[in-house]
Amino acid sequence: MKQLIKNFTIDETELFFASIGEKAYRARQLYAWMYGKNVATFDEMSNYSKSLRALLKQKCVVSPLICEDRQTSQIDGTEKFLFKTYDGHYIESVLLKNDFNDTGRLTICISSQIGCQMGCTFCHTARIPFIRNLETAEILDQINQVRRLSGLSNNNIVFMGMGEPFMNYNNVIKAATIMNYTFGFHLSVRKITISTCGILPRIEQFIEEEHLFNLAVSLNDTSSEKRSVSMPINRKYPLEKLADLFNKKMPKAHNRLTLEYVLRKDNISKDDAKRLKKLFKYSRIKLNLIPLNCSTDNTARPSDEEIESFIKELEILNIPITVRKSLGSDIDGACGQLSGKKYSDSL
């Protein structure tokens, strides 16, 4: 099987060239062209000789994703993006822009994992069967093609979609550290935000790494024992733990903590507000509120004025407090729709 270019980072891709007999500076052009130029092909590179070209198209493919399908949404102007696998399975992306109520901010959703391991109630990616992680070229290739075929440079980066990001930590990590390289999409760290359903030994372990990339934890709620049928990885993780990891390490980090939380009917509760208070002890927290977009026989989407009135609530923590606006919803492109249009008759 061919090598995925993208999974290598530069030392790699110096040490590759190395082996062809190429000069290291080779490494730097390929990045130029793939992450700066986004060309598709090794045909395009033309400061490559013909012998080079013809050598690397043998050996490596740059794009392992094929895009099946592309939708936009007519409310807002959302993109989603359907994606095959080298191996015949299908991921989703989504390009959100004037995303989070901040109209200077072009976003890309991308996916970590084909399928999900976690069984959230409140998430579609959770009712199909977790196959495997993607390899660091494929979370990369997701922003190449999304840009390529929008014709957008996004300035934002959140692992959001499909799968849970520290079940696949390592080419999570290397995918992003990739994004931020300077010769390579030059995104900063505070534009790449990694997503997590409360993963312990990996946030540990991303807290004493001392990544500098923002991370955002999926709550959803107050009480373990609620949290625990939501997020069944609350059994093995639970809530109380989650938050005395916080605030034990927290501040010796340099990150903004997002706690993001599904608003549902039945937890937007005055107790909730003040359990969340008693919860989390570090202050340098954001509470992202999402408003359940994906509802079962046993969830139920709060109306406006339950949400404004939990909001008053939330007063008490004293810390900054926002409300995801649900883009791309007509599209099953908002947070917790993603599932893969391929699987979507059997949902």
The other form holds:
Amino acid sequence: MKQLIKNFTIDETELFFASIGEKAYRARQLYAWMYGKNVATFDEMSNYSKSLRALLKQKCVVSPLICEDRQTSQIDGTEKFLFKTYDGHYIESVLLKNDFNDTGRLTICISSQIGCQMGCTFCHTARIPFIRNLETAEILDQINQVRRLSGLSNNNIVFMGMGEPFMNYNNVIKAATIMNYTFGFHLSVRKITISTCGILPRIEQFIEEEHLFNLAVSLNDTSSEKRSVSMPINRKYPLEKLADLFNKKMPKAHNRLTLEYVLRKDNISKDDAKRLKKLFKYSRIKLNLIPLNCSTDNTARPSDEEIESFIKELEILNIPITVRKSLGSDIDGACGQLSGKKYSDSL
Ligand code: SAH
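Form predicted together with S-adenosyl-L-homocysteine, following the form predicted on its own:
The next block holds the full complex; its first chain is the one shown before.
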């Protein structure tokens, strides 16, 4: 099988060129083509000789994903991209025209796995079978392709698509690091957010390794009993342990730790606000509230009035609170709606 060249860091790319008898500077040239100029084939790399291009083509692939479908929301312009992987599976990425913090910037929401093993009851992705982790190259190529197809490139990147990023820790961190490289996408660490449902040992590792990327944790409940039902991972890594960790040690990021909180009718009481305050007493957090998409029989989205009154209760926390707009809901592109299927209606 051919190598996915975007799996390589700059050092690994240099080693690769050395292995085919080429000089180290070829690696930087390659990075400039792939990430700076966003070129998808070796044929376009005009400062490589014909024979080098032919050799590279024979050994490697630049762009491993194939875009098979693209849908645009009629409501808010959000775009969803369906990509086929080299082994015939599907993942989705979403281009949001207005990011969840309302900064007016573009945000690309990328996937980290094909499917997900976490089993959160309110999330559509949990209903499709888990296949495998995405390779670093497949994570990065989503950005290349969305930029190329949309013609837009001033983005934030959020690891909030399909999958649990911290179950694919090494590839995700490697991809985020390449995004940040001057020779890569040259994206500031502040523009890259990794979201996790709370894989405690990996969060500890992330803090230990002093990464500067933003971290977001999907909390979604304030009582462990309820959270263990909605998010089975809580049975292994309960929210009290997560809160404990953050009360003792925060990630290095400039920005506050984001707690994501999906709003349901049954998790927005005065007691929830009080418990939240108690849990994260010593952590530097902000809260991102996400009104539930696709209600089911067991869970329903609260009304705007109910959301407003919960926000009032949350004032006791004295922290920044944002409400995430539900973008792309008509194309199943909103939070928790990605399924990587062309015809997700059949699920
Ligand atoms: N697995 C990671 C990355 C997914 S991010 C994580 O859990 O953080 C997707 C975000 O959308 C998470 O905060 C998740 O809680 C939220 N989400 C999932 N299903 C949703 C739904 N039906 N409505 C609103 N938000 C949802």
